[in-house]
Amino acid sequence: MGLEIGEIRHSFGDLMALDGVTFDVVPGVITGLLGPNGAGKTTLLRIMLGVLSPDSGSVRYDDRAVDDEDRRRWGYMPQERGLYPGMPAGDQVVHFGRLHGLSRSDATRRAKALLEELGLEGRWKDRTDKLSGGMQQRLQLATSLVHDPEVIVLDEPFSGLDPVAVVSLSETLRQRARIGCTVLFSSHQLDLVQDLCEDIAMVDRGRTVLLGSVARLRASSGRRQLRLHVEPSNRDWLSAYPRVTVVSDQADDLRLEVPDGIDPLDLLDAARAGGRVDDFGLDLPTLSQLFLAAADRPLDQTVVS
């Protein structure tokens, strides 16, 4: 069940913004709609929310076509803040609760609980435009959750946030997923959200380039990097491994891409035989590295902005 995005296509004139994007968002699993800026993520979310109509394809929820009544019960957090600058923070959340049909007392109760959950309990009377950017983002999230939505859709929720706000927002999304909500968010900051996403739909130029479980995609990529903290002058042992690629070699920090068929422990033993190894570790590829490989882009090309 959950959300089903099926073969969505949409063009703006001659520009194909979405070309057959298909994926599911399972309740209780945090799903990331990931990709660089301009990949088509916001266009897809607008179609899901009924702001745009697709040229073809469908959005279904619980095995039926989504309608406006469904969308009114969803929680949506836009990329651009939709808050009233001069309104106190608490009144703001109550106002959005009332718009979703809550009584004033229920909206007030929910607003107080959410501001406490999001670390804004002392900001009830503060004007919104006097809050920091991170606090405004958390307040925006509160307005999206005040009516206890079963489906939560967020467009670039982590843009411009400090680390504290990222942790707070991430934990809130995990908590909603744990109680069975359907959670989908978009982001171009692939490695920032790598540990938050459980499933991903990664898009580029309007097409899906990676789909599925983050853990499975990283583990099955066939790409592994060995980190070695070694003596700077010692590299002679590498000549015995022509298939191993040096990803970076700076001072005493050496990173190697280890292809299938080569045991990373053999490399570690060779490095130790050649000199002192102070630290080591085996890393799976990051989401950025998986994206660059799947989208056939140069490995030194940036993904985030």
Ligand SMILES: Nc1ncnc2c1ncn2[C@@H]1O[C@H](COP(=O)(O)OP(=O)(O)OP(=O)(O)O)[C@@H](O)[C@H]1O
Contents of the next structure:
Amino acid sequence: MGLEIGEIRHSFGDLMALDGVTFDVVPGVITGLLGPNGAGKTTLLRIMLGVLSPDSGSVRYDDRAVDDEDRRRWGYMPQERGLYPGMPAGDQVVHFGRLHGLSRSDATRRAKALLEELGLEGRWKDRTDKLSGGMQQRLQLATSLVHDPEVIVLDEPFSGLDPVAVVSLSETLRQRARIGCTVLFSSHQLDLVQDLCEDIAMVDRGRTVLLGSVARLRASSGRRQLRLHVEPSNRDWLSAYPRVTVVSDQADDLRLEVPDGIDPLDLLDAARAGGRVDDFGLDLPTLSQLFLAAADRPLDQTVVS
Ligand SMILES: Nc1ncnc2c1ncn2[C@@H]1O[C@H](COP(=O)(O)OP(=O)(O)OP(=O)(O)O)[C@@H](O)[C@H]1O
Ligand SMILES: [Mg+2]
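Having seen the form predicted on its own, could you give me the form predicted in complex with the named molecule?
Starting with the chain above, the whole complex follows.
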């Protein structure tokens, strides 16, 4: 069931943009196609949508090869946006609804509901090019959802959105997943989307470097960090723990990487014996930390935020 991306390879001349990418998108499970700029995300989504033909590999949906007929029913938001600048916002959504075969009244009803859902109520008559960048992006999203697609593929839907719009788009995607849609979106902002994605396919230079459930990947990495707000003067207690790495130590904030086999609560006790602890927490690694470890890249070569 769902989407199956199988061993996709694609080159642009000498550049191997995709070098055997394989993953599934399960209906109802929001899946992130993540990776830094140039990783191959857009190339893969274009292949899935039939805009590009792969050199090899397969895209299957519900256990059969995908054809153009299937793709016409999908909702796709490309990274390079394509709206008519002079058209009023509402008419634009109706127009795309009509292209997907909706009657005028159904398209109008859906357009109204979507503009409201995406925080664009009251903007129906505004010319598209008079909307802000983030609003145009939400309008583009409305055009890709107007026909209630069961497969939703969005390329960088979060880039350029303010924090309120990020929350609202996340809720829109969660709601579509809850009713059983197959939802795949790409992002280079790994930490921004780590709470939204349930599953990820993380790509780097055309290869998959991390795959599967975010919760499992974060919990099983063996890389927990203990965060302590302690008096800066005393760090002597740390010398009893040579396997513990100091990740950062700024002002009163100390961040330690706690390897397997060491109980973070023992460290907390030791810190409290050495001085006053005002605040503490145990953090799982972020997706960008997991990416850096998996891709084995120096920090300055990687664009993740
Ligand atoms: N039409 C093209 N011709 C030649 N090279 C291309 C073309 N499209 C993409 N590439 C190259 O393929 C690689 C992957 O590009 P792609 O756009 O898929 O990356 P991406 O992961 O979507 O990046 P971003 O986060 O910047 O959107 C890059 O090295 C890019 O320069
Ligand atoms: Mg891209």
